[in-house]
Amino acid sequence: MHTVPTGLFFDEALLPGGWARNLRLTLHDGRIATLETGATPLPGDERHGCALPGLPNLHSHAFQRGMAGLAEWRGDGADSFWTWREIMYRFVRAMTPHDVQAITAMACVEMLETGFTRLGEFHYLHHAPDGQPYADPAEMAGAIAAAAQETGIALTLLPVFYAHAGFGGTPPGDGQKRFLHDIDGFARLLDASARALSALPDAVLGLAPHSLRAVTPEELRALEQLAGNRPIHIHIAEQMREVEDCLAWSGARPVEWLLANAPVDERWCLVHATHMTGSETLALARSGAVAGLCPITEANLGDGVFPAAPFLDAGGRFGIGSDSNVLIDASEELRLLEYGQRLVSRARNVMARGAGQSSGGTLYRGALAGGAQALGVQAGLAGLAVGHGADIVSLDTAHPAMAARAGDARLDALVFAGGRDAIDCVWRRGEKLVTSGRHRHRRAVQERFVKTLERLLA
């Protein structure tokens, strides 16, 4: 039984309205019950140096954590996203729900250790190895929910609709048979997934058309109707070949086509959106949708660099995700997001929007707000405030990178210097899951993960 301390006291904390000193929190039923700044610690309080709100991870394929590093050998020709995808198809052929739970749990442990407290799981591995549905359509979704429950991370589950191999309803290939649904079967999957999430506190169910390659316009309209007010996520414009194929099919580029043919609004998250024209970038920003950026994976796959500066200038919203989980590290996602912009523009502090603004502060606040929106966190409930979920990350203020820092300088130190080593503890719904940078169940989860991979890769 893990008991909640009488109170939590932080010398410094990032609140929705800015930085505060001497913050004291009390907790009730997973939420912040009271919050006092300029406070004095009371006997029995647990004391820490600096508190941040936990970050949302808005885009993950957790099972891919098990293939991290397996696609780094050069093939006979030029390697690309498309050759990586063939390796992924081979990796999933024999994976069971038990395997998915073991690998997902390892990914969730690493996410929490780096400051992610909510996972957006873009879940498309649905069926048995022969492509036949399980008796419970949400068998695999249940494995993901079990991993979230085991590790304590918040979960926004995004079951993926996948029906075709290419634009215009191209028949799927053999490597995709575990992913496929028709609309009626997908509706049953959503109902079953809701039941799978019922035991998890503050879980959210959304849905995800995989990509414009994988759905027809008619299917996309049906999915939008199924979604209602739920989050809707879609891969889009990740690769130039995708852009070229979309132009050949429709005469429009992917983001251009989607914005013209779907009611894209604040419910939507467009994942990657890497290859856009200036007019597409402006239109996406004005739509209110979130751009889901995954800089580590986008670099690993050679995708390209998102046009962040004009997008932000137009008021665009963004969040970050760990996508293929080749490396799970929240601060590294933020760092690489900024560094990619610097390399392309040959300038510094590109994401900061004005003189005197901190790059680390801009990145952290932007990823918090955009990620919460994309993952269906109730409006206004992201951050440290009374009534909000007690999802808290504490920094190790004794870490060398934190020396003589305060306020946004701490966020700069976290993103650009200290990284995950500067994270001390993580609480989810007021329960301390990470202490001294290590998840309380890491050993058992890691041992199971290793045994699973030894069998899958034998």
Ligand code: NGQ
The other form holds:
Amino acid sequence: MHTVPTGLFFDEALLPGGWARNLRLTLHDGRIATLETGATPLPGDERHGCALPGLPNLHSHAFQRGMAGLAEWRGDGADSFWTWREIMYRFVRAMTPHDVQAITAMACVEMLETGFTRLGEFHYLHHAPDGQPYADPAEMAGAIAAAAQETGIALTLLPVFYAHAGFGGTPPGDGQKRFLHDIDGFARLLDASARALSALPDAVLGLAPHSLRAVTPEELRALEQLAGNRPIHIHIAEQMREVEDCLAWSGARPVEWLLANAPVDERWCLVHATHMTGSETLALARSGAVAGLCPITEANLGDGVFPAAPFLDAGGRFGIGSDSNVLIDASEELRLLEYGQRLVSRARNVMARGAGQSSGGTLYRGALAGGAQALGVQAGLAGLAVGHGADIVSLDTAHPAMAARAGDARLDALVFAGGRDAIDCVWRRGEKLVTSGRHRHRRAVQERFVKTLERLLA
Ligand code: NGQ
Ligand code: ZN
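Mind giving me the form predicted together with ligand NGQ, seeing as the form predicted alone was just shown?
Once more the chain from above appears, this time first in line as the rest of the complex follows.
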């Protein structure tokens, strides 16, 4: 008879209270049922080297994975975030719910393979190509939920409210017609989205005003009411033109305006928040909201560099997101976050908060806590502990970058020296989805993705 392994055994593990040796876990219903440190492996246990809690990916537009690398050709004038956005709008023009599922599933496979175990999907491609709503308003949300279900990643779905092209309620453009709602229509989308998530065991529903460009102050107030205790995400202060337009419209900068006009607290995630004055940075840190940093995309789009040092000094919370998914790699997001700071400040170990702290350790723990908060994972349920989801990443301790390392030196090795190659297995709710760095459904998901793109880009 085939005996199911009764336990998972790790030589080392990162627990909420610090590093532990000889960790033995048993699982029940996707959760950690028992946890023993200093344990002895039992016959039948599955044995691995080093366990980390999986990271949350707090900001993604998964469909954009399909255009990764297609906007790297120089155009007629000066290329910018805004010219990239035109290319992106063209790319989504014909995309069907099937296409969205195929591309999202590919992105989810890649996320899991690099150590992301929960996806925060900032979802705004709602309607049919002609701009008409589908019969089921959550048709596209359902495609995203289906991709999460088939790949096994945890999902926090953030349906996006989008109504205007710019500050002051200017009418939306043709390229935005698949994104639009009024508040009543959006409330129906939220209800339908909750139904679309009902088959996923630990899904969370939040909501997202797209940006201060896309909502009026009245709409923002209505959305905050609709949110209740759910996560609220918003793009903010990513580009200087956005800051200038906000100043021209209101006399205030975007983060300044939001903090003065909305009850920003722990429910909120301000995505990018790149361009802030010193006082905005302090006020955001004190609000308890999470700064959603997307270093690879912010570099790709020429956004700028987040003022991390003063933000962290003031107790600010951050998480990381793969945003445009031009490259999907959790450890590379952390690396580029630190390297951006080093490049502008001409210093080393900028994110680490004090003497004797590891940069990799600071980045990993910070992104874990901030990401969990932003994605509505019940307070305290992030990390490896009894009762928590068994969402685990194991490192390949035989990787050269891991040689003779232990504790936080392993996180430095992962972030700075080994990267995704140093990831071995990934479990979600105790199910092993990734082995030797490959998702169990990669081949099928990739074949469907390639066919989808061959058609979309023909
Ligand atoms: C988005 N992406 O919604 O996909 C945006 C571009 C916009 C980023 N901001 C569109 N990185 O902000 O208007
Ligand atoms: Zn975004």
